[in-house]
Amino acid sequence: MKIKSADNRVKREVSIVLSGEAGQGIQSIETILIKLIKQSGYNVFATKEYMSRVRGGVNATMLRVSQDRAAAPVDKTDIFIPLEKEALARYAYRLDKNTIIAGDAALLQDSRVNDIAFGKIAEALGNPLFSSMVAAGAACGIIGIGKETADDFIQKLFGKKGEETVNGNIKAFAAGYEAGARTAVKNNFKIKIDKNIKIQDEFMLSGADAVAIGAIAGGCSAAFAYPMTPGTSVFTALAEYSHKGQIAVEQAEDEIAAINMALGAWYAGARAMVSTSGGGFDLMTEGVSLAGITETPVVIHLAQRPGPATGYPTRTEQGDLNLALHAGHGDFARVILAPGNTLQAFELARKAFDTADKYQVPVFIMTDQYFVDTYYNIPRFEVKEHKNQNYIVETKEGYKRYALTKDGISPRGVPGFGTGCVCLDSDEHDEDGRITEDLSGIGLKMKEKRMKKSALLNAAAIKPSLYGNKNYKTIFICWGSVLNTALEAIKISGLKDAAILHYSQVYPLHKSTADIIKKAKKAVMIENNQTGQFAGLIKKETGLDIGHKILRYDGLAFSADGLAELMKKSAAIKGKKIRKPAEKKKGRR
């Protein structure tokens, strides 16, 4: 949240948007800036929007540099740096009279532009590729930070590429910085953000990184995927950490193969996951059913993007909840987790493996494009010493893979560990794992055994987190990646009698759900999809109809300032918005 100083022209937070064609180096500029800003001791947040093209189209990255921690996007733009003309038109909605626009005036042909010819400056320094560093320097020059650490940073970043590259980039940054500083003076643009050197030692994690290292902490020993944006980012991160984490990583020929490889790995005693997105997950659903009937654990990272079909392949949405809920034929238990921040992503990814192993069920980790592509600094968190529990048993002669037990969980053996035979069958089977058509006998008992796990999973469900006024009159309900934005939005909104209820486990729902919601006079669901899929799940599970919804489904994530306005409007609407199920009248059926 922006803090006004005595001089209201001095800002303690600044938002920057850089935009250009795919291939113009926007990603490189973002990478340089977030590392340099953090290394200089400032809070930084970054997220991106990009088109599904190798070259052309318009991509953008948005950064916040802040006195306070920043962990959500905002619409307001203080500095806009377009690298090509189309970007100016595309992001016009983000600009106001106070926005500083910096770019090549000859290229952009707009009277509002403060002329900084990145390309010509780079060419004058001997290499057009330096233009990215010129742009990064200009951004830092306008906000007046980063100069003191730039040379060392560039030396570390390009040291392996030789002295000529290092010196060229140092000169490019300096030239951009000077041009940016002149632009700030010209526009009387002043910021004052106190430096905190402790930030230099904090974590700078993307959502994808957090899921990947959480999986490793959970004992993930194998990962399989067929590339599909945005799920690929977690798979790529796992591949990057594969040597340190001692993980087997395999790009399969398709998604069907990927999930079957993961099931095979669990059968053999590994802890495996797949990472995919909506269309890829569609292909995996038969494998999810196979996991259900064979009671094979599996962890599935499902990074959501807008559908149907290819939809917007590089944009964001929370549109696949119903897909994960209902994927696979037949009835079987499952767990769906949805982290709201990077710390939750780490913890839930770790927990996913233990849950899958303990209950022998599929466990989903649901993120989305916005979540996996977003960075911000967070304090180093202590990872408590944790030894992942081994649920595998040594088999003996006469071992029954599907032995009937009181709680429905059969002892799970793996081939080669013991003398027993570990027999699985995708057909209905008996306790030994042999096919059966004893419909009303062992076949029925197998179905009932598997569903007993639902009661255990219900009891173990994670309680939703309540933020804000405990005596709330209005409760805003959200799940997954909306958390940080909703928390900042409610502060901006100034709503004093409201609270945020966030679900990091969306299925099974915690038993407290109905009581928490019924306590409010008004409930408002916030979701990044078109129909309110989570509201539908709550209605199905509790009977409560959340009548008011704030939904965004244009392929973009909520912004904190934009969501705050929607919250205020929702809170101001009169009328009962929680319809409760009718009480059953005695004597009537």
Given for the second form:
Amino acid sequence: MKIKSADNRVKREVSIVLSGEAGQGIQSIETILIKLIKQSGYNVFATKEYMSRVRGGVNATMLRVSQDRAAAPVDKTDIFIPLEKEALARYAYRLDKNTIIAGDAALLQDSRVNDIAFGKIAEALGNPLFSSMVAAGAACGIIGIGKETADDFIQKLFGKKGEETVNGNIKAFAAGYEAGARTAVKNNFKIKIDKNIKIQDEFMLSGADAVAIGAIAGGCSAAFAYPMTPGTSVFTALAEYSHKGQIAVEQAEDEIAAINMALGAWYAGARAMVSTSGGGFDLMTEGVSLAGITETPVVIHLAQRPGPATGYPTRTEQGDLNLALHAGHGDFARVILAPGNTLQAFELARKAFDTADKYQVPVFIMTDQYFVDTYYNIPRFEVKEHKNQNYIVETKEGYKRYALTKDGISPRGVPGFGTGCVCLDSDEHDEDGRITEDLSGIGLKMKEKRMKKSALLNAAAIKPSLYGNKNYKTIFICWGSVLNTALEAIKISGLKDAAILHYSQVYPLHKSTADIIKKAKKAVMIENNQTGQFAGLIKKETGLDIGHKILRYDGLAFSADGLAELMKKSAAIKGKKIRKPAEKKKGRR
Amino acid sequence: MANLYGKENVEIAWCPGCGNFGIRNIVMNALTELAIPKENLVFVSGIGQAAKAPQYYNTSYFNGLHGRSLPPAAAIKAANPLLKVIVESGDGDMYGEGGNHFIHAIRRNSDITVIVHNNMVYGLTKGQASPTSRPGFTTPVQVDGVFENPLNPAALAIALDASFVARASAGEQEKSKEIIKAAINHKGFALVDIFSACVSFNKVNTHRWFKENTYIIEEGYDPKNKPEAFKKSLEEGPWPLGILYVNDNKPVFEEKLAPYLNKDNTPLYIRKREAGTVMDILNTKI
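Shown: the form predicted on its own; wanted: the form predicted in complex with its partner chain:
Every chain and every other molecule in the complex is listed next, the one we just looked at coming first.
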């Protein structure tokens, strides 16, 4: 279809960055804007980055409003709204000559600023607290959306707080909107995003919401955690729905208690999960080990942030893959899932409980700060009456918890259901769950029985998804939260003979892995960590050495436009860079 | 009396003469007299010689990690309030490795019974000091004798307002059985710190020593008087044996959890979640 030339000048999407100190109301502006924009019938995406501070610092939230769905961050900034001076310097890299900077000129002391004095306008309306609403209004005014629904929206948002608050905020939004609209005219800023009323009814889930609600769909009936950013948000969501979902929720004294509680709960028949981040998970590793030998299911949500130790407490990284892979001593099977978008997060969180229960293994859901703190609208989906298969059996006298079976999975009883004894032991044990030192007999059989699950889990692994040109010459490989950004980046890059290979299950790897990668002339790994941990895993599992890597490890997520540039560079580098393992020589050397 | 709860034909890996045998008898006799249905009984333990106890009962058990008996015990009770949950472990497991959990389990106040074999030494690792070892006690590690102040579990528990605190002794079979029965019948976190002799690694605090250094609390003692109970718990040489403190007015953990707020004690594994519930939650995310 030929696009009219006039359309080329009119933008179909806009990116807005709001920045200010913690405590200045950035969070409430974000909340107001994403709801208002979506309620007005526009696609919206929001993500944030923030300092580990309750007050002060420089925090930012990034919004995209778009005609087509856009679900990844971009560096390019059309509108920048700094609420304090430092933000201008910190986010200088995002700004170019076309960026409209709007704010209090007297405060910001920068010639580029379009003066909209949020604070003064709010004060004139009688309450400095209205300034967030003035800023929200200004953002909408520049884009020219949301005016028609704002009054109703504000009425609903503040209705409980009384007429004065409602009217004040309505006036504040209107004043901000007018100032924004004037700024747009002055800058000759033109944008046309068509409204789609269907968007109003779509779901607006953060990554954390998606994991928590997916867990509830998976039958999660107990949750234990010790608060740690960014894992806390999933725990908080489970607590929020604890009454509706009938979930036993307890904030444990530490992460060690949390995972041991989760194992106790599973032992007694609940479906329990823990949510933590790398530092907390360090402490949980003994529990993972216990789950391994006792064959107790458990679901672990591990929201990554940069380490080692406390690292950057509020930033993002995909740096805990090796930790999750190797947590716990000895050999035992596990599953590691890593959703790439909110729908996947919902589905994988649900699936995690079934997988854990069916195979009696620990199942990880790996997200990261970027992922849990990011929102965008997605089409409604129905939750079918999902019969969470109940794998628990009624026991009889003489029941053996660790009965040797062909496939290595022993029927799992729980105490109180049936007349048998359910005996679980962290020590090597016999079929009854009693301590044994029969090294070559039952001890060996137990070890082999547990390892049989690996074959089953390998066969059940989720296939990676291939996006883009099926006859790819270059394949970009990623896992977890990078998916949406990689998909947008490959579009921006204009690379024609390239594809994205995304893993939503990173362990065990699907058996197709080696073939898919070998088909490419060049493979490039994209990871939000310093050493390419997933590339390391692929090498270990397939022998393929992925030489090209795009790694970001400054604590921030990839942006679509930034990644596109890196992808173009990688594609341009000559050299095959998929080293295959040398054929093994037969015979002795 | 027949030991209905004893596992038969099992080799017990405790030293001959170990105080743990006495405690095992006491516990089995208490359970027999209370006639607790076996299928509703779960023992939970950590690691150590005392923590092996559940291996020698004919019941369900969760024999987990060192120091970690209390968190799973609370969760087992929370997942199925119809179960009787008894934790049995040693002084090292409970007060050393598990010290943090001990403090918070008391605060949490699950309806569980916690029986701690207190022999004032680490038996499984062959004779190092435990948190309850007495000053001057020499070991291959504490070569100049213990100089740290011993932990007083009963005083600590009363200070934290544990809902039931008792001290017993393996050498006092009848008295200890009554104490354990009361602990099991008590609703809330019940601690029984029970003196036990380690015949292999503690040549100081022997069966005889415990006999000579304990006395049974006089009749008429009121365990509901907290200041008096605290005072009693601080008595040493001789140590008082009996129920030191009871507070019946503490909220019980599992009763405060969302699934049980309406007094329905149906175990979590039996409950079904409707897809409608998930849809209702999703519909708030518009």
